[in-house]
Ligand code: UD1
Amino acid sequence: MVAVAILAAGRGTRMKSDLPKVLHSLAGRSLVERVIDSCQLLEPDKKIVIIGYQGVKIQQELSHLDGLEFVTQTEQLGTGHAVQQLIPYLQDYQGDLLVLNGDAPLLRKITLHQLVKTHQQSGNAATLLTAHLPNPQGYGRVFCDRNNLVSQIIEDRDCTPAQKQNRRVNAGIYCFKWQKLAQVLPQLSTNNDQKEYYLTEVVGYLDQVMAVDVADHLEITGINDRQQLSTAYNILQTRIKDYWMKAGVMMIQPETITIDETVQLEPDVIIEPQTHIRGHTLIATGSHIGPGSLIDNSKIASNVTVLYSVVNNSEVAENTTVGPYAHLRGAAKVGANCRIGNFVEIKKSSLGDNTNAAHLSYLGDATLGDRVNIGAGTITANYDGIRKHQTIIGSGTKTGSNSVMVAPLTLGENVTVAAGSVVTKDVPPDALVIARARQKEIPDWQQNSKQ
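Just the structure block for this chain alone, the form predicted in complex with the named molecule, nothing else.
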């Protein structure tokens, strides 16, 4: 039986922010939400978040998550004081308590699972996660014997220069036998540099306390300031990109690429530099994205090319090429074997297969069939100043350069639109439509106008 308590009451002074530290966002999700998520494998009996500074706000931000309980620490007198708030709350609880700092968002689920397992198998009163850091500055140092049994934890600011040499640090992740912890919590003092009640002091009162090293020390990165937040983002990105490269995705200069956790990629996708893939995007095998592209919440089928373009909330079918400099602005559905070229913007429109819009066009609220050719500079004028209107263009139709389709408008199949036309009335299939003034020449106009 395991209950989880997440310490999230502190303000996070070092962030220099009005927002409570644990609500700062790391790649789209708050720190505390990430910590909660890392407990998933444990299936805890209880998930308690200890709140204080702007607690109501934290509660609101987490309201979409099920099964959370909140305990308030009215004054933030230290991590030990935070856990003391659980004493009345868990009076009859007989299981283990996993305590997590709300500012450690990079923990892997498996790490916590193993920590609890070790704790339960070795009958410890407490088991805590440690790491050997190249730069341990700011972390509490953990002093152990050769069997990893912990004698004390000393905060960085309370260490002597000799103690600071110890690079084994406290991750702020502990599994306790709750009843044993509850017995010693009232003994905490404030006998330290910060005059706070430190949770770490309990290791002196419990028997036995074991330290377990984490395999990848980056996991325990705690966020105390903005620099550490940006470092955490980089660590997370490296993790995501390494995962996809192992799964068969090719990345060129991955350090210039960002990919959200919610993205799905297939093997043999190629991602070029300066490309950013976000939201619930899926990219199928053989597609080549970038350089210089942003794909957000979109579905890209196999063997698609996207070059220097932005694709937002849209779908692109197989073998289509997008860009350079195209913008699928939202709800664009582009068929297979299409070509969407330079400076083409598409919004709320669907294009059939083998349809091209290769240069300088705006297609909004339009439905295009198959094999349509949109000439350079074709515009669908979809907005009359009040409402948006639809344009329907039948299969096989070709629009001439610089033509305007004034919606609502339907062009039948295999229509040809003359260059420069402003088409305002529906056109039947197979017709040629010319909707512009006929060219007129006035001879010798220069001479006459001077006279």
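Next up, the form predicted alone, please; the one we just looked at was the form predicted in complex with the named molecule.
Below you will find a single chain and nothing else.
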């Protein structure tokens, strides 16, 4: 049995923000949500988040996650004090307690699984996650014997010069036998510079405390300010991009590319420089994205090209070309073998297969059939000042340059709209519609004007 307690009560004043530190976003998810996710392999019996500053907001932000319990730490008096708040809630609990920090979002699932496994197999009263840092300055040092049994933890400021040569540091991640921990928690004191209750103090009261070294010291990176948040983002991006490149995705200048952890990519996708892929996006094999494109919460089918364009909450079918400088948004759906060209915006519209809008057009709240050709400068005037209205354009229809479709409007199949037309009434199939003023010529206009 394993219960997980996540310390998330602090404000995080060094973030210089009214938002609780643990709710700051890292690659599409909050810090605390990432910490919760890192426990997945453990399948814990209890998941407890210890909250304090703006606790109600934290609860609201995590309401979409199942199985969470919240315990309030009214005063933030240190890590030991936070865990003391669990005593009434775990009074009859007989299992192990894993204590995590809500601002340590880079822990791998396998790392925590290995920590708990070692703890349980060794019969430890407590097991600490530790790391060997190239520069351990500022971190508490952990001293162990040859069997990794912990003898003491000494804060950096209290270490002698010889002790400071020890590069093994405390990551602040612990697994305890809860019943043994509960017995010693009341013994914690505030005999330190900060006058706080430190959880590290319990090490001196428990028998058989073991250290488990993490293979990658970057996993224990904590977030205290914006600079560290940026550093964590870079670490996470390196992980994500390395994973996808090993899975067969080609990235050109990956240091200029960002990809959210929630993105799914298939082999033989090519991602060009200055491209950013976010949210729950899926990009299928053979697609070529970028340079200079943003794809967010969208589905891109196979062999699609997106060049210098933005695709947001939309779908693009196979063999379609988007861009340069196109914008798809608001649940736009573009069919197969289409061309969406220069400076075309598509909003909340559906386009059939083999349909083209090559340049300088706006299609909003429209439904287009197959083989439609949208001439340059065509727009659907979908807003009457109060409501949005639909435009329906049948298969095989062609619009001339600078045409305006004033919704609500239906054009039948195989309609031809003359250039410069403003169409305000429905048009039957196979018709030519000309909706513009007749051209008038006045001879000798320049001479008469001068007179």
